[in-house]
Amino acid sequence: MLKDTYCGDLRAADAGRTVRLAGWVHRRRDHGGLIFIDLRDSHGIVQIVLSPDQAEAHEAAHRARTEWVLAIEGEVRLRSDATINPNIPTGEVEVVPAKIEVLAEAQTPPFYINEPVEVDEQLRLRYRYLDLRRPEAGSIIRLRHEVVRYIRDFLSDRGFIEVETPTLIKSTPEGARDFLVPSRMRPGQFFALPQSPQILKELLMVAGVEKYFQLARCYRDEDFRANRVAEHTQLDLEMSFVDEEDVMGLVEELYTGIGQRFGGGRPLAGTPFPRLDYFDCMRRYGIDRPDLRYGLEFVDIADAVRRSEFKVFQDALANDGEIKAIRIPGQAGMTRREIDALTETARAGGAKGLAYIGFAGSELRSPIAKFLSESEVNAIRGIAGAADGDMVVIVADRPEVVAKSLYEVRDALGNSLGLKDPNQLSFAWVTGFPLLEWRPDEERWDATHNPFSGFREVDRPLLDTDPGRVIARQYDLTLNGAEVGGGSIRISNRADQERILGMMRHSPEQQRERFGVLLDALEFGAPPMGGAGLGIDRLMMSLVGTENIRDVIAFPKASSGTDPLMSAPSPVDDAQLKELGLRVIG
């Protein structure tokens, strides 16, 4: 056996043991006679010490370089008090080898592995197998394993069955584009990679499984973002005979446990998780996934300035717009550069500009003050709750522009003022979403989330008179301002499912073609059912404190959508295309 102990597992209690270690040279320091090697494996690092009187082993250590692979047999001994390294778990011990074997030499890596330095993403992903050797990168992959194991144990202990659903399914384009896979045996026909196992898990409920889960790979052919990739992993679960609180309660218990065990001691803000109404979120934060780690909520000041002579305000109100503000405590003295930066942020959100009033004691710091009466200024101050030393920033425009631009301003302030406490895990549920939204360019209704979500029974009459007011039985889970999952209580009868699909302008023929298997199944005794899809990648982002989703995936695609490691996507042979009945054009 080349190895019987992990480097990172050695402790003071192991002193006197003879161990066999194997790993990579993390660092090598030659002090003339003594040679020190930090040997690294998947559990950590331990120091190896060699003196010249260990001739054969010393010679091997003398030749070794960074990232060479060594096997070492030697005795564990305590370090002297003066040489203890308190920064690593193995810092009280070192290993004195009797024998060293070089298992593999290594070229000089294209970037430092033993130092936390900035490296171009394309280069890191091209050599991802080296990037993952870095302790900080490897620890994320191991943490992910522990989180997933916890999830599996948690759900299995509560009667859930893990079922793997197919990754070659029928294309039912809804939302993002499908990835298509041509069929060799059926030329001209295609499979699709699943955007989610939604229909399949509903079929499992009809099949009587009752409690299902899987760690599902899902695919969406859409543009990459910092927190979005084309292929991701989600915890997919479904339950029979449940309502919203049953599903939300289960997920809340699971995520509370994950936060407590893997959150690095960070407190969970608000347990049980707050329940937020969608319309209230939009009114207060301009977005349906608010970051609750800080305030800076919107306030409506339209009534305070309804008779104002300020043309921007007049124009907004004359066109059914809104006028909303954010109070920024203690920031009346913001610099011109800071104000200009916030103004550009608001413009990026669609606003024409950003008005502001700084309440600097007895003085007003504001270019719009000359257009406002004293009573209007006092009314703004009262509604915003502004004290001396506070700044109030204002956007007047169409409701959607006010929401978008002030959200961007609030988010930028959260960053610049250091309000996004990285040591806090702030979960919340958002409910009360509209079931449908009107698409004027297509002259049809569309699902705000997916066409399988149920709706409140009390709203049934509105399907005929005012479909936009029907509230879905949908619930989204947010964490620190990011959506980390969502689900709903499903439609569980054919008539309602056909009705919703019809409102979305799916013809009866299209319904049979795309959703026929589900519609048929709903006629064979479908139970009330509900579930959720919860993004493992985004959860891991919050647990490790990164804003880049590629940091928490073992082999991610680059932001360009390509795979630098495998050089994909890539052309294929003409023979392969011919066999599939395909021809590349353009």
Second form
There are 2 protein chains.
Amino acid sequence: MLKDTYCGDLRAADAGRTVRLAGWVHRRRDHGGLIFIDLRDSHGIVQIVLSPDQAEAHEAAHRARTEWVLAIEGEVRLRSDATINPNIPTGEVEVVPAKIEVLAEAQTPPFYINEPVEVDEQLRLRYRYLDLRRPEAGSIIRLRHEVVRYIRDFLSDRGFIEVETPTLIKSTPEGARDFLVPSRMRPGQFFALPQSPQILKELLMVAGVEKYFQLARCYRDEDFRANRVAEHTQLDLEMSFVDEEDVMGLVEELYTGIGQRFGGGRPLAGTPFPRLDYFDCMRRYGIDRPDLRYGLEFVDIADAVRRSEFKVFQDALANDGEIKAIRIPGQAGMTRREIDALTETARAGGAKGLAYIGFAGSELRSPIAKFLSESEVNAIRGIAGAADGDMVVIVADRPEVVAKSLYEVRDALGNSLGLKDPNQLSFAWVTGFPLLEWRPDEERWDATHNPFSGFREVDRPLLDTDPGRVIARQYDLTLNGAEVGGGSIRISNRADQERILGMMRHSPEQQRERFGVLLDALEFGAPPMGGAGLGIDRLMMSLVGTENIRDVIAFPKASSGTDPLMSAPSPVDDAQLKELGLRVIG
Amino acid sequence: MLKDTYCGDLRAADAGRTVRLAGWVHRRRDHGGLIFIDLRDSHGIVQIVLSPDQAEAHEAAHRARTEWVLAIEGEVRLRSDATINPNIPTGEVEVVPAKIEVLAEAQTPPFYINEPVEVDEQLRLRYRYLDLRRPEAGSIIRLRHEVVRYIRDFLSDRGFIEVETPTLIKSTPEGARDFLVPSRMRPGQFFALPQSPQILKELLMVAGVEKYFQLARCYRDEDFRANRVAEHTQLDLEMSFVDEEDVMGLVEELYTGIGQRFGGGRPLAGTPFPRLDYFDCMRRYGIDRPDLRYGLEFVDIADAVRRSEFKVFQDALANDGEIKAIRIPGQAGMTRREIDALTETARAGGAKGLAYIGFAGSELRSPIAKFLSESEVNAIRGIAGAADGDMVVIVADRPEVVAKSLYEVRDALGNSLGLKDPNQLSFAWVTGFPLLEWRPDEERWDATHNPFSGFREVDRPLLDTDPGRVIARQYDLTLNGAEVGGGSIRISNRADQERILGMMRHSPEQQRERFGVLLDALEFGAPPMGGAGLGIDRLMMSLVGTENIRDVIAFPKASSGTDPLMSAPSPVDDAQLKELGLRVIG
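Moving on from the form predicted on its own, please list the structure of the form predicted in complex with another copy of the chain.
Time for the whole complex; same chain goes first.
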């Protein structure tokens, strides 16, 4: 190799060694006589010093510009005390080259690589190969490798085997849209890219694999939103002869290990992870993936105002609505502008408005206080537990509107009050989800998670009488308010699977056509099984503390779903389409 | 978990333990009174014994049939000496259950799982989840996990990082056909699935990653032949600041380790791996991936017959042809039928016939001897080194026909004479390939391997004068006559890359359109780089000794390219196609 040592690895103990280095010119200061070059490679940066008496090397260094590629042979020496740089690991040494070879020149990059400046994302993505040279960007890709390696080792050490499942599979109409792949051998027919290996991993359990995992590429042709990507990587795992506790316990041990090892010393808030019941979650946070790094839980103040003459409250209660509040400690003196912003947030969540009562000493700061009796106000204060100086914000509406709008208010408060501590990894499990939800427009039941999730045996009679109340054997893992994964104990017999699919209005023919392979397999001795799918991108985002999913992917698509690096998608030849039996239409 | 011990793990030392097992009924012998069940799980098989006095468990065992799923609680006990089964690792013990629970019943499988019988492949693939229960099939998938884990550890320990590159990329017209993926966001436009991450890994080198690898899913929409699959897994790696020796050395160390650890004790024939020159290979074996487990090298006998009056030889030499032979030791007495079969093989390779001379004592067994002088026969015998009892087979024709047909003859002899020792892993490197070959029909040069391969600096002047003689910095790895991988030191500057693409008749516009991202990247400081792509499927085939690629893939497509398990590809809704801006045409 052209190099025998990494720039970033040099330390005081290397003084006196002759080394061969190769890397990129990170910075260069040419004092006419002395030239300093910061040479960068994948391990870090070291200072190269040239004086004019090393004529040939000095000449090369004089010519060199930032981002040129150099090979250097030279001696490591200790810096004098005055020039030691305590900010970099190699700061005690410098390298005095005997020889410099220019391996490649470089055009001036379209943005600074050696300074952490704000760069337009589209430009960064178009030149992602330069963006990744920035130490902070490249280190995320290295960390991702380490995390994924840790996951693989953890599972392999516990007897799991990684099995590669096919990615040209059959299109099924479940969940998001499939990406399609036209077949040339069968023109007019299509493969699909998998949304997840769900059916295939169940088949592996039927095959007797018992403990499977895969870092699986999964595809969803969804409309793009922030942090949605067309292809993402999922830690997919499945186990036989297990119940919920086995899978959750394993995942929890894995994620605790990841947090401790790669969380940068951040404390793991709450191990074992808290377990939240879905309905309890919805009551307290209005969402099934609450951010537990802060409080601001909802309180139900309906009892305080049940006899109130305030019309907004009266109407809500008369229409089976709810009246819920959030106590915001010490915020009675919120500015008008802040209150308006919160009200807008509540409205964006569907509420007609946001009532509030600020308890500022003996004063009430509240436009609704005049409609309430003193005892009603006191009752609200009592239920909310509001102390002097606290603000209480209130929404009265249909339950789903209350949940959605107060969730948005709580989330906005988490941001504006700085409650989302980036130095905390706050995991939680959510369980107790309904198995099915009614789709009134389609007049059918639908799976809340996926049609293969099992249900509590004790709820079996409810399938006949009140299917919406059947509880799934589902568990979701949340981290800092994001869903980072989920899974379930599966249905493992044909009759139950057919029944659930039937309730979802798949006709027997459609079941055979879409899920036949699984239904057949369940008849040949399927073990009890369960597993999980856990998003690697989302996990990495939390570990590195970014809100931008593109930071944790080597070559991400833009938020539009297109690829500014490779300019994809693109048109193709008509001849190629003809082979596929396809034509582009208007 | 429902189990605390694997069936296959039980040993004499476990005697006396109470264990909970779960698995499948592999075999069942019901003697009315005593019932024996071989219970199978992912670790192996153990014998369960029931006597009628364990009433409840006995009853369950009586009902059970093969492939039912049972959970068993029982005590491990030593077998009596007479009943020890030395053929299985658990043969010294058996389990006496206190409790048996039937977890799932099973239909009778469509083929035997507990006996290694020949089953129609289409049926096996359709029920692959049952096929994988057969211990010999399932063990390959486990071995694959171990091999891939070894590879990942080997490279990670050496500072490589695994980077996931995107699989929805831009379609380029190089090599095989791309699979296309229609874009819904841009109707009428398409992504492509990657044939390999070649350009992306070069971008990673430009990005300063230095040592990259990936177990990468690669796609080729080729017409199906034996052992071609639409999606396959490639160990893809790339390094900066290296030359050929660095990459070949690393890969050789890796593959030697794999062979030693997973080769089942088979000796690695020749370490370090032999290095063969491409032209020498073609001369001696007529192919660039010779099977080195046996000899039968070609010898050039033209000098022996240069003045011969035998018309076949005269014509060949007059037309710049070759006359080459293979000496087959001890086969002078080959049967007529065997000779006819070899002749057919030579004809299938393009030869007009296969001449032969058998040296059987003082007799010559040869239809062509009458056209040759005694000194010519002696000269042939001398060059071929034929001893008494040897057969010499001869082809005279254009060089490419001689190579192809004699290769086929040598290969057939390897099979018919049993020379392909399945207990040998015979690796070799082939280097010295031409960079370019002329396509007379298209009147252009084409890359023999890929357009990004570098060339020997010493050959640079030949690019102007005789491009066909430029030698690529390419290296192919062969194993037992199959190509298992290859790679090169890449072109790492824009001017050279444009020049090669230009010789391949990509116009400047096409270069920008198809390879613009790479060409641009090469201007921003690209390091010297090289790497390899190594087929995992092919490696696994050699390790387990199968000729069928579908044996080493968990859920393979059939040889037709369709999926008999999931019934893919399949038609999709017109509505879905409309969203993609597509219509199926007649």
